[in-house]
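Just the one chain here, the form predicted on its own, laid out as structure tokens.
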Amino acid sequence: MNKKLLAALLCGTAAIGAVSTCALAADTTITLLASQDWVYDAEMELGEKFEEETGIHVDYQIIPADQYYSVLMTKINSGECADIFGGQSGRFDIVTQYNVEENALPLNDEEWVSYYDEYAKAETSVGDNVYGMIYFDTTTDFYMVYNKKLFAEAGIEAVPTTFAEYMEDCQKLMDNGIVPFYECTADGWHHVMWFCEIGGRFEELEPGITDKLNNNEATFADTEMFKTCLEQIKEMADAGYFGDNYQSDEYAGMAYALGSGEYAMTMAKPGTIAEIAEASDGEYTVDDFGMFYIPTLDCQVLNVHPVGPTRFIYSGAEHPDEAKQYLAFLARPENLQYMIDNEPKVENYPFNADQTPAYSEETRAFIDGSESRGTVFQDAIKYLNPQWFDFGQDIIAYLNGDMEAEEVLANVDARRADQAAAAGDEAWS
């Protein structure tokens, strides 16, 4: 059917003045700016059948994930910004990264905020105004999935609780004739979570470490559990436990290598499971693979992470009303199930709208089973996040052997000091 007549057929019996406003909708086109696995398929889909309904198009504008911050503060500096674009929450980061009160818009009256998650509203808020929804499964996190067959053709009883069981485990693997570890810095993101996921694991070792790092009464450098856990990740790398080729494998890779038998294991989040079954084949169930804790530092904490990609909608942007829709049409409960039926990496969304959430039986176990929960430092601590990309090249300069590992983090520490500043951050005045 023509998109002009369905939009009357919808208007049907409005005002006048309605009607001409939903005609005009008809011909409307809202663009979203996001970062590279942001945006599923299932999402664009969700996108047709909004266009469908309202005859708005949504036109997704996807960046490489390693040089998305760069565009999008170029977009949103220049006044040019899409209407919605994408960015991760953090209470901290929402301001001193994006401004969100000066370069997004207040969100409080949609309706979808009546029933969105307390937890991910505090992330997306300031002071009284929500300016963001996060659209990530946030209620769970990044896990070590193993595949049990190949741990047991290895002969791997069980799973490591140390660093050092774990190197042990990650030899066995390659004595078989098994890459131990599918590692994918190509991407920029995925390997600084060796470091920063295990928040609660520093925390542990080290209490009120969040605190005096957030109060400029401590720094990475200075700290030498940070430096430690650097180098289990060179050791790893050094030891060929990464595979040739880490350096070039990317994210989107993830499941058919897992899928494949060529790799053990992978650090995702539960959902990607049932994806890495299906690439596989055949050769593999759900129920082969499991879940254990990142071994860094000996981590035994499970990491919790409360925040995510986000949507916020431009102060500037051309067709406001229409990007609220959006946002509105993706919280609807029933879209949400159907993100959640339909696409693999999503077992639930932070919103309390009724979902069933498609939590494995491995997943719940996995989780209820923890007995001691930490929040990710990306979370935890003041002005990490938006060095997240910068953090992750100095890794790999580090893994090449161009910098050391005190190098790296007197560099995270001197960018923690610009951003305070920038933000007048009185403990670095």
The other form holds:
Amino acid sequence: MNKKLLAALLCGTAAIGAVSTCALAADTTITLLASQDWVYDAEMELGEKFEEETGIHVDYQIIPADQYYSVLMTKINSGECADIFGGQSGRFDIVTQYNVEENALPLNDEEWVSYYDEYAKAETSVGDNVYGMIYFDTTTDFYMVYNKKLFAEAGIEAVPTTFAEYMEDCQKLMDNGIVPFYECTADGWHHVMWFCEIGGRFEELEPGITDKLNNNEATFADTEMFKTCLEQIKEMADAGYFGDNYQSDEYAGMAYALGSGEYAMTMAKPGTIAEIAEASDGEYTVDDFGMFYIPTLDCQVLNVHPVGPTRFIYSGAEHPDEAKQYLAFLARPENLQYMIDNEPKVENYPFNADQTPAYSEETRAFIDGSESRGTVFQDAIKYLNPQWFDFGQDIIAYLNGDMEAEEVLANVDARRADQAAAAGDEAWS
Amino acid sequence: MKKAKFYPWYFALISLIIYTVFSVVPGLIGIGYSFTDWSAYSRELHFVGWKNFAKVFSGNSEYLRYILNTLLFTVVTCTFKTGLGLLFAVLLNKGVKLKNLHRGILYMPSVLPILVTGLTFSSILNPKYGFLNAFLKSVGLGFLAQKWLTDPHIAFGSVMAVDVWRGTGYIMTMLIAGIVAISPTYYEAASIDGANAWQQFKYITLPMLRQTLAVTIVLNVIYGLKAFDIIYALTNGGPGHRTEVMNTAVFNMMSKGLYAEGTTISSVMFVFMVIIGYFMVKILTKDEVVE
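What would the structure be for the form predicted in complex with the partner chain, rather than the form predicted on its own?
Shown next: the complete complex, the earlier chain at its head.
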């Protein structure tokens, strides 16, 4: 009798516990802080499914890209961050910029870690602990995307392989009434890629420069090719190849701008081509667009960018378990596939979950056709990525004539030195 | 006045304690931190003397430009808000139909959240899709269309103009209250003596408004020196660094975890504000007209 009573009591307690857990989950809202363009519509649809399944609501807090890092860092530094926060990964930056060992929770025990890409794991880990989940298509990068029809109409027969050829082609497009390139500096990040994405070319021109910069044996200001690269960006802007409005244009308007046929090129991920074709209202198909290498400093090296926007769970999260549940939900094989199938920008994710990538033939041909590859500078160089927006702001000041190229590069060095000193990097001591 | 008419000093004690604990003490601690290397990257704190201040005031420092921008913003917005506020206050004082409606419309921008104002004007001032340029082009004034927030020569002016638009109504309301408080007998006497409207304004309204003007100017100056949100919402300090002011720099430093540098700039601003505020009150309340 006593055993029965005890069993009944235990069952009752368990039932009450289960009900209260459900009730708790049903009332729970987790917050997710991310930069503009990091949360796609398809993810929000998954968020709704997640809520149906668990009762946990996801509150997406999206911040304009140019203000994101200052808001994120203020929230982290003031101890009031969202349950999940987004941030660029990279083995150096997650320590120096976010201090993930203090500000994020280790995720080693999560099931998805077992099929998480090894390189992605390395770039989101400190020591043996995995702190972040890259939720971005890092299997491809930003390349030059161009409109084949507009190129043909302007009499351009082949894609440029040098900066000089590229400038000639831009002029031909201009003469044909087409704005050559859709640049959008209002977000503060896009224009920096002209410089940072050609890390492989920098290394090709000056072998060992990556190590020298990381060991504090070289500086940006004292290396001539960096100045030349900035000068080439200014050359494009001054020639009007970015159009009149590039400092007000935003990345969100890119698909429409290229789809309208007003612009001939941009720098984007291959998956974006489908979005551009869709925005063109039937004027163009995906076959009307192609890709070539970023032409600054005559680059012919395929840029490889194995890290990207990553999800971290804040160490002071109000709902850490629910936040982990959400990441686990996103990383389920069927949900990775859902994103690949429903979001044009995502062709694959850095997981080995037997998902089927959505690479187009053009993308495969472009990537497979590259003879040399090089890691982008924001991944290869210490203390560069955290200052992306400061660097971007300085480049704008340079384009507007408020700064000299040397000053822009000296500022990059100074900020690197500040961060290295704060991080106690021996190479800078 | 009888001494008994004053409230005892301890009536103010609670307010003073709250003010001291939440304003004065943090301010002083902040100044103290300016002499350290306090940052998010290290748990240790070291005394570094005047190093942070030297960085702010060094010849090639960008902070000097931010100080100048802050002062320019303060002077320009204060002048225009006060001037326009006074103009509207006088115009909408009497002899205008539906004056309360007009006053309400002018006051309305002041109650809008600054971020809403910023986002709205970012859209209105967009050179390609914005309402302002579209309007100018539609009435044949296309040559006046500008890149309002991205042209480095115009951006700061645009930001200040939006701030003047937002703040004028508030100043106008304060000045209207001041004008209404002036006894009409002065104006009647002046009319009998043959004084015209300008003379009445110059010799009655302006001197009698001096106290109210002093308050509005001090408030405007303090607001200008503390400017942050309108700039953050409209340009985020850009294009480049053209519209950066001291408080956007403080925000940037704090968000980067460089707390000591952030508090240094705040301390510099604190000293500026105390000095400027003190002398302004002294000058503006000198020879006050008392009814």
